[in-house]
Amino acid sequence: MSKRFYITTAIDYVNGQPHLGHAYEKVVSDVIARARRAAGEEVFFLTGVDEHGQKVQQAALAEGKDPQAYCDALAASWQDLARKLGLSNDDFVRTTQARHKEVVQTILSKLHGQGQFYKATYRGFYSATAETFLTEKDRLPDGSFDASWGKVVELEEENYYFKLSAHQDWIIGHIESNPGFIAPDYRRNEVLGFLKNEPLEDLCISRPAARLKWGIPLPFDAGFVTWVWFDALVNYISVPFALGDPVVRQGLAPSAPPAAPGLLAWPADLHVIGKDILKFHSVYWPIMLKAMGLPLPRQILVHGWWQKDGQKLSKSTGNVVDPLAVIDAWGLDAFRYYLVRELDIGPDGNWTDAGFRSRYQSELANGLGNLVNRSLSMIQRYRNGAVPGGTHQLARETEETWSRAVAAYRANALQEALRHAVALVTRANQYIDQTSPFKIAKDPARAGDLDDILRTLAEVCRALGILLWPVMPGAAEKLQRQLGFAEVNTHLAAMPPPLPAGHLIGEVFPLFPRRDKE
């Protein structure tokens, strides 16, 4: 049994719909968990939902509801956003199922057992929006909290915490030690920053079930309930646990049975998350680890946040993207192209209605739609639809681009594994105007001329669907389709061999259709 590449995304808290943000991350996860797939590669691709918490308990409160009904109702939404977003992901973790509970519990009694753990009562201030408590670092220069903290309330209460700051010169140490855990670069350096100049607190791991019941018990002490985010990152281990894998079972209840079917996939080999909760993944998250004995991540990638119209996102101004409106407006494709076209992973970016406009207008529907349409309709006009024998001509153009964007793919930069695709787009659509093949299609004389043209642009749109398909699935097939192949060829391993003389391709219809009037 061999590992997997094992990737996951963050999991969604409940409280609210899903939103840009959210979409964004689970296609880049999915374009790098397809990319593997297509390179060879065994994966284990995991996103999910997060449903403990205050906030999740006041919201159904507030609706009447009970927590669990209320949970069940938004995590429909999720897992259909999911499909909607074409994710090809192996598994959906809700921290209220019991598998997950089984193992957020094991480990609490597990770190307990080892002394990890600590009663002690707290006097300061709680923001119930962060579910988090706040010292005086946080305040602003006029002592009073930032609006994104919500409601700040004064509390004081007894709760359990975890030794995090005996391990802060080890964390460093891992950090200095592994430049790569970190990606990209700039977001290790702000964590190193944060390491050397302020000091670890302890975590508090726990919440009174007096105030909070919407939680995980702790196994020790039933007057408590497990804090959401400890609750929260431990899905990342919960579901290779409950599947079987050996290295999560072993580390964690070396006695327990193990289980079908015996996923081995820890240590995950990319988790994907947004900027903002880099501290949890990149601090707490590993210390957790560490104290459980089992490895840590082997990488944590980190991408920016979304704009609109250089605003920032924001439901009660109006200025959002709604992500299931732009598909069923623009198509699945679309939308999926123009979140990884427009932003690399790391910065910031930001969503303009026109900049969408003009890139499925000049890129899709100009660019690849209008290239595979005239291509493949000059072989049906000149050759019967059967693509004849001749020399490639843009071979190794063709090549290169395989190369570096297979390479680019590999590295994770999905923006740059695309613009190698688009350059060569760029370059057939010139090559067509520079040969002129409607000219020489008249000249019977020249058919030889035609044929080294019609066999060129069949390999090079052979090639472009291969390649772009862990970006876009849905048009890579339909690429593919109108090429006359019944079953997608997603393997990115090797390029394709030449397409024998003779064969014949399918219907042509258009990829992505003109929106000029949109």
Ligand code: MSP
Second form
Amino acid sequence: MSKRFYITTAIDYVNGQPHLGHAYEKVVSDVIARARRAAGEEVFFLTGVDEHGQKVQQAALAEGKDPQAYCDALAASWQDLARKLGLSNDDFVRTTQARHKEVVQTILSKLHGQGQFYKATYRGFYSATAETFLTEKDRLPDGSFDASWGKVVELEEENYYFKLSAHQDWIIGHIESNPGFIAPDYRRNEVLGFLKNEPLEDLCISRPAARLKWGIPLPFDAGFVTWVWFDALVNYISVPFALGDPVVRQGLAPSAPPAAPGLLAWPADLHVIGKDILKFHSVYWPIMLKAMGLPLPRQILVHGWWQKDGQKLSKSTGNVVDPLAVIDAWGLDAFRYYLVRELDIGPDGNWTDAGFRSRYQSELANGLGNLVNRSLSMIQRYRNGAVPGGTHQLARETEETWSRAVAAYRANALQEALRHAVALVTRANQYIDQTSPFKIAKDPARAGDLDDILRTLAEVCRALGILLWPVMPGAAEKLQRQLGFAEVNTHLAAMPPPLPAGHLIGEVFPLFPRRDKE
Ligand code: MSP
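Please give the corresponding structure for the form predicted together with the named molecule, as opposed to the form predicted alone shown earlier.
Entire complex below, previous chain first.
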């Protein structure tokens, strides 16, 4: 058994309904996971929900519910979202699971035993929204705190602190000597910028139980629960621990008997996160791991934020995109396609309903859908559904598209992978217009030319059906079924061999029906 390619998403707070931003992160992670599997790698893909902390406690209280009952109901709806997004996750973590809580407490005991924590009184300004104390640097020029912090209150309380200051130098060194550790580059520079300019303050890792009950109790002091971020980050190793990962087990509990057969996942290859939680992942998390004696993740991939119509997504103003409503109206494949095609992993994006419709119409209905439909209908009509022998006249373009798209997937450049696929669709549609198979079909003397055209189109459709699978698994499967394959081929490691002459295609139906009236 070899180490799996281990990819994670952020785990979502369960204090509300999932929106476009949550769906985006999960979909891009799923595309990466699928592309890796398709290229022949073994993958472990983890997602889940973050259930503790003040926000969740408050949301439960507001509904008059016990926090656990509240979380149980919401966790079910988030799991349902994962299914409706077509995620191929291997596990789903909930931070209220015993398997997770036990590992958090093991780590706390270990670090406490090593003298990494101290208790102190702190007086400061606290944002419940961010579950964090703010510093003077967080103040606006007029002395107030930005509205995004929510209600900020002054608090004085005793807590446990994790000695971060001692770690400043090596973390800078690590980020500098591992250029790929944080991607894209501008996010890496952002982290290096603040690490080099601001001293790292020690991190408050507890909350008094008198103020916040909804958390994992500190194993060494019943008067406190664990700060939600310390708890949440641990999900990335608690699941591997529970599944017997030898690296995590050896690091955290060397005397515990190994669970067999163990998952080989840690270190994570890729943590996919949004830009707002970069510091937690690129500074706190590596320092926590180093203190535990565990290897660091290989890469943190940071995506931007979606807006709708140029405004922040917000439940209170009703400026939201409900992923499930879009999927119901347009289908899962169109939704996944749009997310990946519209926004590269990195910059911020803007959703407009008109933009969605227009891409659907031009690239899916008139582009890919029309290409497949025209090509296969002609094979049906002119050759009784049998792919003729002949020359693949777009072989060079298809091979180039294949190798570029596969390389782009591997580099997590998903938008680029789709750009290559779209260019091949455009080229093939042009080829139909230029070669006019409808006219040639009327001239029996040109049967050989028609064979070449039909073979070419069948081969292009076949390559596209495999290449597009990580992004649109459903549509790819339908395309391949229409081409006469009962079993979906997802194999990206090498181009498929040419279709045998006489290969029978299946029933032809529109992949992406035109929606002219909408
Ligand atoms: N629970 C923490 C993460 C803990 S990870 C150990 C959290 N949860 S969250 O629900 O607020 O956000 C989950 C993810 O969704 C984050 O990566 C965040 O960046 C992402 N998004 C939230 N809103 C978003 C957009 N509007 N657009 C894109 N992604 C966004 O933070």
